[in-house]
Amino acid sequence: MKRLLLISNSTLHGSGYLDHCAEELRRFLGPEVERVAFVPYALHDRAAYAAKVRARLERMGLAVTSLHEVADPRAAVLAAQAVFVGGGNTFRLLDVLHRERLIEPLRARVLAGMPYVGSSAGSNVACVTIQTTNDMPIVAPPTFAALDLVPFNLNPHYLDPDPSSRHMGETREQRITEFHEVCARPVLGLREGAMLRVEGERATLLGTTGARLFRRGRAPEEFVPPARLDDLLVPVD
């Protein structure tokens, strides 16, 4: 049974790193997980990123092995009790996952039951593609195809339209509509403070804010946690 915790953001305004989701993260991993393999590839300074994650997760009783610190990242993934894929630039993250040949081992381990925690970019790459990320394409991965652990797309850090704004560019909702002009796959806009927990055929929206679900040809739907979104796990052609 695949198990994923897909978090919109790692830092919520007014709190520290992972503070807003720490309780849910530890509950999700359970007492049997003592060590986490960290994927730091979404940021340039991997050593500093790993140090930040290690300091926070150790306070939760979790030891951390960062993939940039080991000689064989694929072997580390295959031996991991759980994996945490951190946020940053989604294009950079996906590019390195492909170059390090980590897509297939990560996918196989998660489909076999290894817990997967993603934040922001780390949540994006759990989806079919990264086509609904907010990030700039600072590098060109060989494909937008990602881990395909869930049959939908996410838009982390989702922002609602601001009627008082003078900004004349597209809103997040308009950009998701553009995605639906070329793809029918649902998109869940996760506001900061929200997360989605997937266990088998069950998907539960958690957190303190909420989410908007976008489906092609339909009005967006609003969900407030806790809410069941099991229909998201049904593939759409």
Second form
Number of protein chains: 2
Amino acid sequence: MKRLLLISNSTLHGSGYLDHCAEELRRFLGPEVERVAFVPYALHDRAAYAAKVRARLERMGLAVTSLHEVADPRAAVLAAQAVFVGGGNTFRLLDVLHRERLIEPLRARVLAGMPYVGSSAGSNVACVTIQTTNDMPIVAPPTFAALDLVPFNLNPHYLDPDPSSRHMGETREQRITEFHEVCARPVLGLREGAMLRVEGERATLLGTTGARLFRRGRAPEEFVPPARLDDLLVPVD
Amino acid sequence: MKRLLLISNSTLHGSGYLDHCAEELRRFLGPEVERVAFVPYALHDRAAYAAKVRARLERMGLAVTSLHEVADPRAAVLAAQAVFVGGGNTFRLLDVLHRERLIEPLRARVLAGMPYVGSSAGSNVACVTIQTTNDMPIVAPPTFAALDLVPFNLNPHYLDPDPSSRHMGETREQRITEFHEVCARPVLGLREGAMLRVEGERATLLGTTGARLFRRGRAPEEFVPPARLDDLLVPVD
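Structure of the form predicted together with a further copy of the same chain, given the form predicted on its own:
Starting with the chain above, the whole complex follows.
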């Protein structure tokens, strides 16, 4: 059974790294998972990133193998008990996943049941494409096509419009509307503090802050945890 | 002489479309320009966009030819007195510029002296690449390489960090720092209300709100109009 935990953000205001989702993450992986393969490619300093993740996951009883530390990252993915794809810059992350030829082994393993945990950019790349990332296109991946583990797109760090703002740049909702001008796939705006757990045909919204679902041509829908969002797992042309 | 007016944003809070830069725009074009070629490709509804721009520029005594209305956009660029590239989604804009084979004629004409006015996405594409846009990658252009009319990158709608914010997504400055992890080109953060006029070897900051210049490995520099930024026109490896 396909199992994913897609987290909006790794650090919630006022708490430490992964604190707000640690319990959910540990429960999601289950007692049988003792070691996690960490994908550090979304940040420039992979060693520092791996050290931070290792320190945090060890407190949860999880050992960490960072893919940048092994000679053969593909083999590490194929052998992993579970994978955690960390946040950072989505373009950089996807570019390395393609260049290291990790898309196919990651996808195959997750479709075969290996648990996938993503945070922010790591949640973006679990989707069909990265077309709804918030990040700057600092590098050009060969394609925006990503792992395609779920048939929708995510917008992590979803931000509601600020009625008091004088800033005239597009709101997040306006940007998602622009996406729907060119693509019909639903977009789930996951607020900071929210996460989506996918298990087979079930999708459950977790966390504290809720999510906003955008479907082309429809008014946005608001969801409050622990809402079921199973319809999202049905592909839309 | 190469002449560009690169505007951060087309609409400033509390005023109408192009109001905050209309005087500067008219002065920049000069009395000899009577008709402007408008590039509407950054928005989905080109006809509505052209109608809005036409109504506004006609109030400034300027006739408008929108490239979506002509049979041969390349020929229209080659014959234009001046060009205005409107804002919207930078990825969509750049994608169409490449697909319609407009990069080369636009570049040739501007290097030969045709005045170029860009706003937001239209300012982004005047730069070497679109790697410092704020927009969502709703479509994948064949490359992020753009018109390369100036040897730096712009960040339009530049936003200062909000010290009271509880949002944990990257600040604009953090995103630009990520860009400098992969590329040494300077990035000029143009606040809403700011614009940069380039004339040959001279670059002058105009408008009201100032700009913040980011160079790799240096502390950001603050500039207040009418600052001269001629150093920006010297390419950095």
